[in-house]
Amino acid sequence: MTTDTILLTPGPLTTSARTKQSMLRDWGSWDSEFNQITARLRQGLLRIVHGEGTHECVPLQGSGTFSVEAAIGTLVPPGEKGGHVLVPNNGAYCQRIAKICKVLGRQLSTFDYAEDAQIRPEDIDRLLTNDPSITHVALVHCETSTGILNPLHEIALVVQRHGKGLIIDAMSSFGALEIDARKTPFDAVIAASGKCLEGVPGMGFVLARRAALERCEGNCHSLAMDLYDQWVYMNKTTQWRFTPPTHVVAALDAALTQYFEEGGLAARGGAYARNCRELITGLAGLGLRSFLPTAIQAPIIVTFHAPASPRYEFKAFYNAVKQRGYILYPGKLTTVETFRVGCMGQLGARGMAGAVEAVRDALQDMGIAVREPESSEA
């Protein structure tokens, strides 16, 4: 590892030296060796969800949101063809999916929750019963704005029972939290290179159920975002339709090789869970409370209440922690002032303990007392 600043964010995140080194070579986008990398990646990503026989991996240039938009635009028919999306909403990334549906002209229904409340399968059951015109449910697995974990498997079974399609935004969970296509039915899982797989940002991907994807020709609003067209072309030629992010693809290939060498999902998820516990315990010792109860906290990113001090100001706090080698993330809640700390990525020799020390020292330099809280409940 280098001595670069460590990113405690939900992506981009700090990558390994081996992943960085994989980007030192230039690739021809039509070269057979590069096409082999793409094929290997597509198979490896399907392997994570045990979807090799039933699903297809369709990679796409751009950030994860590009792939979310592509999935909605491809898998959900336009309104005149009867497409109708239900978006249960308990955070900013649920709201982003709803905005995508509006921009694309897809019929939309939403159901709102508090920012610290899980989406409830029984609500989805009731909503689908009351409105049979709904064709798809778009669910955020781990809502990155708070770190809340929604009950994916239980919701998936409800959606299947109603004969609807499930589109899963798994940006902050894929590769660390279990999603098993053999047990959990879904039409699509969407994720990106720069999250739990610990690649660099610049490529998203959709793992789509083959039977659902086969029905999607002509649905998409966009040539560049058309997953059906991308899938057909890749299968026919082994190439990307348009210039791929070659260095990003090579980096994800290297990161995915390390992922499997290190033990795959169980190892990655276990490491993040340890980071999360150490973070919450360490900051609780400084008097900082996490926003969510432990039972619904995903081990990916943790939202903390800001210190109750007139001396606190996020930008100053951010800069003070950055001077100590760590990059934090601002809060995204609408009701209370918070900041967020990611549990992903290569945290270096000091690990999460180093991050806790950096927060402690930064607060002390700002003249904010650090102490044992009255209650250490998460």
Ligand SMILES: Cc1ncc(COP(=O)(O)O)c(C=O)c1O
Given for the second form:
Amino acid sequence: MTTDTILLTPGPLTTSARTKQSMLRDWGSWDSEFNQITARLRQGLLRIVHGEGTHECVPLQGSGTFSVEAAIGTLVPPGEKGGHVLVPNNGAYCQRIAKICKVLGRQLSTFDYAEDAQIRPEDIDRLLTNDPSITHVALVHCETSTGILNPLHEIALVVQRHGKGLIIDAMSSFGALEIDARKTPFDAVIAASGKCLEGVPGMGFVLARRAALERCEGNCHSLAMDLYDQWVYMNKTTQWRFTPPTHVVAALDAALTQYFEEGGLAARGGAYARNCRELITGLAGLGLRSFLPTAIQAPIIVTFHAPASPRYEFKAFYNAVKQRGYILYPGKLTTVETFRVGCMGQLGARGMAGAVEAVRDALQDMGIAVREPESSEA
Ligand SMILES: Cc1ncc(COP(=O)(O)O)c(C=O)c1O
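Could you output the structure for the form predicted in complex with the named molecule, given that the previous block was the form predicted on its own?
All chains and molecules follow, beginning with the one already shown.
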């Protein structure tokens, strides 16, 4: 465990001492020991979705967006070959996928929701029925801009019934919320090293259905972003095509070992759910309201309404909480003033209770009235 400032952000997040320690060794990118780590990592990531035998793990250098862009660019054929992506939109990361489609020249349809509304399977059903030219649906599982959870499994079944491909941005849910390839059909799940797996940022990965990936040769507009090429090369040579982020790979390997030792998805998801409940209850006790109803809140990151006080200013609040050892995240909504608190990562010995106390003390320091949590000794 670390004594550093604790990140209450959805990645980068606070990693364990063991994960940090794993980065103290330098690796040669051609070294067979390093390539064994890559192979182990790819297998471990597939295990999380039970995709061994049916899916392929293709890691890619860069932040999560690089892998999202690579997945769209590789799995969706260009316009002249008939690729057409439907992006249901209930937040900023959905909008980013739509922007990627535009930049890459992929035909795009969008369907907009309010930021506090879940994407509905029956809408996807209707949209796919009305436009048979759509070839893929790109869905954000947990929309990190608010923390809303989209009904992935139900949408996946609709997409499968229509014979279309599903590309899932599971950046902030992978490893904590269930995605089971045996039950939930998808062409690709995209995530990254520095999120719920609690590695450090610097690489993403795409878990693609082998039968879908095999058809993707020549789709990609870019050499560096071509997941098909990366996959074929990696299988042939055991190496990454271009310089791998060696320390990031070693850290993710260490993080994944701890993840499985601790009990895998059930344990990680359970810990985040407890953090989330403790956070919402604790801040409610201070008079701070969460933006989403609990029923559609993912246990990953929570958006809170800013206190209704003229003394409130996010930057000052952020600094006051930081002085007490915790890093908050700004809100991402345009219509209401909010801030966000992540439920993920290593929260230190005091857990979420320490964070709630830091928020309380910071608000008191700013002269903003807080409602004291009710004492258990009535
Ligand atoms: C749902 C989702 N998609 C995509 C991304 C983009 O990842 P990155 O900032 O690592 O490029 C994030 C980042 O938090 C995310 O939460």
